[in-house]
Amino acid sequence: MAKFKGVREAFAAALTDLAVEGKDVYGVFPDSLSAMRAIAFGEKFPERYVECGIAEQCAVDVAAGMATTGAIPFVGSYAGFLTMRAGEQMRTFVGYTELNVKFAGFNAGCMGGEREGVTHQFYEDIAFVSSLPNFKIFTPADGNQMYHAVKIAADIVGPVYLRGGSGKEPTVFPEDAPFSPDGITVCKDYGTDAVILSCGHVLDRVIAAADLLKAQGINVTAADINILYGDNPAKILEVMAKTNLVVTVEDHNINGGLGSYISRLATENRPVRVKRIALEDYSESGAAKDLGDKEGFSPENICAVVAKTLGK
């Protein structure tokens, strides 16, 4: 059941509960309350809501300074106007300092920038943010995991990068669904022909992609990824040791991304082939489920990997 119309949505739904519950939180907005559809959050508490104008680099920095008095600010963006125009304050005043501050980016992704084009989406963040010592990278799916992955992000001590696209994902977890703190969770099970696991709103795709197989006789598992380069991997591990293939499909730029991570764990743990499906230059602008089964995001075409690279 969708609770939330999207991410965007389940964002600003989760910060002002968590003002409710009188949790010390505070949204922290470069020009952007609107935008992360946090309205409703400003008017309930406007003492909690801090408003930066257009800069980005002074809302991460007012946001690092309020967290050294013991504050909880989420700086809630575009993806790319935070870990690119702001990269720098990010890494310097927020995580070589370990401060706790939230970071939620939206429109990632080609699939995220249907409005305003591809000037508007991005996918190079998780690159920029997984070199960052100190993050945390939570990439929920849908609204109803941004929504529980907010309120797992405020109980964390450190700094938390959020994923979020256009706020249009379909709802592929039920409303109560935990955001597991595995950082995996199996949607589909199959078999182990091979394991494709997916990171954010492609996920539904992938579910679709895992049905068509089991139709052609190929038995595949289909996993979400929830928190990349975590600090406990053993269950996706665990996943990966079931098979002698691993798919990994992402709106996102294939290096430094969900790929990576994957292959990284492969290299250094059990060596398995990993075929990544990513972006692998710019996008251009237009609807979003165009854009993505263009750029190799369809079911049909994730099928066709699956099925090529198996060799069936």
Second form
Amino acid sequence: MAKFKGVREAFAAALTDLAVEGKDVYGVFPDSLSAMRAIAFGEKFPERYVECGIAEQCAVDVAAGMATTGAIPFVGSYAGFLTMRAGEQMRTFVGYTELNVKFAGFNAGCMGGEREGVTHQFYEDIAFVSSLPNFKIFTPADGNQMYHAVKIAADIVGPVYLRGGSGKEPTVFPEDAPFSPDGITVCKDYGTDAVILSCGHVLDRVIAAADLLKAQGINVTAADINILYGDNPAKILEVMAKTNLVVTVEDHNINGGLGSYISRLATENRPVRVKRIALEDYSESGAAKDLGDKEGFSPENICAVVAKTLGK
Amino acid sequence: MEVNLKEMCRTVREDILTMIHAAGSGHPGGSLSSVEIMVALYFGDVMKVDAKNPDWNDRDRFILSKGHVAPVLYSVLARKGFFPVEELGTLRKFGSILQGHPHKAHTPGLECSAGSLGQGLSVANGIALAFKKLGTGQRVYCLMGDGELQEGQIWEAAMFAPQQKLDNVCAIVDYNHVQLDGTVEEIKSLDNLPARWNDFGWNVIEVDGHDVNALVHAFKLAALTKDRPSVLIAHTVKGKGVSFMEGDCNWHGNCPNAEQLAQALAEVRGATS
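Could you switch over to the form predicted in complex with its partner chain, since the one displayed so far is the form predicted on its own?
Below is the entire complex, every chain and molecule, led by the chain shown above.
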């Protein structure tokens, strides 16, 4: 297994390992090879590296065409350049036709695009992709999870959207922790005063919040949601059933992401109060920590939201 | 099976008019301008396909980029034997295998969805690239409208194919000069169209888009071209074969009533060439 650090190197490492294993994978890049940390992949497998130039719409449809012949193309770029600029291509030529194309969208969230500013931060991608039938949405929290998510995506027949941030996110999962097929991994199980659910690179903050709350006598469960709008949310519902307060934390707009998904699960299955911490405006340039804190993702704020909502 | 190509063109024109009338809506203008192109591809010994085995692995591929001319494609596929001709009467109706704009899952002989303009050439490039990597000799054909060349993605694809030396791609522009709201010239002109493609690195072949034998010859010339893709610029007339539709943007997406249908069919049947 190739060495990697963070979600981007993990993506490239998994793609490389898939090619080594003989999978018919291709990397389709709209001038994003280096941004995807995939230069080594391109050097090792030049025949599996497809350069489309700065042309995301073309790249997505080229991948669609390749998939009709049995190839497994991975299109890697920034989340919004795929899901917004080439969103219709993803819908009409991949989703509708159920083609076996995989998408890796990086710079997701304000912390994913950080210093680049709003043009290169994307907090709308899940809202869009979740409205496309046939797509699966994977939100790995760190590099180790991304590596496994890419490997699993390659084995699925049909479109998969993988969401990643900057690649500088903290590592939370051990290398060999599986990418949960249940869509949920419980990271802290201190109690059921509240359940805090997050997706993606804010997981370390949620875990820290659970520890802070414990010190205050509030015992919560903290869990990572790694598959959104999946086919079988039974395990997520099982965890949600233990509490009267669910708090969601996500580096995405408050509409259409994790909070929307969990609210839907709650209203359709077992009504429970859902408090959402997410973006409600465009962000700005800055260090990931500062941006995340501003949006309410600091452990202290998550902690305060839980305590206040519980009336403590 | 020896097919009289001109006779087939007449039949396809009748199908187009009849099916759009039965559907109550559709796009006759661009369907009629593409008839000879489509007949040349499917009946002129140009494309390798097997109607009895639509998913035959070694087939050549046809990508319809201007998906609104589904009627001409459906007619040609039906006449080729991909599905019964009777299905043409179900166009655009609930439960039909013939969607208003094409979709692979519904109709035998299709490769993908089509209709959102500007995208087909990118898909064709992807298929052609995969064929190159597989080392098969299969060719990929892509029919575009002239109006849709106003879409930016066309030119993304126009840069991609020469860069990748995709000589197994043959694009066709149905250059009928008319789009939904008027003429291409008044809306966004394509002046010097052959030069534009040539500048992008394509082998350009200009051809009379209503001379089916000339089209067959042009496709064969394209197939002989190495190391770069070819584009046929087919000079055509929107609504070809029906006097009151010819060159009129109002027939881009309008349905003939019974009287208009009768006149149109009479003109098509009476045509000598």
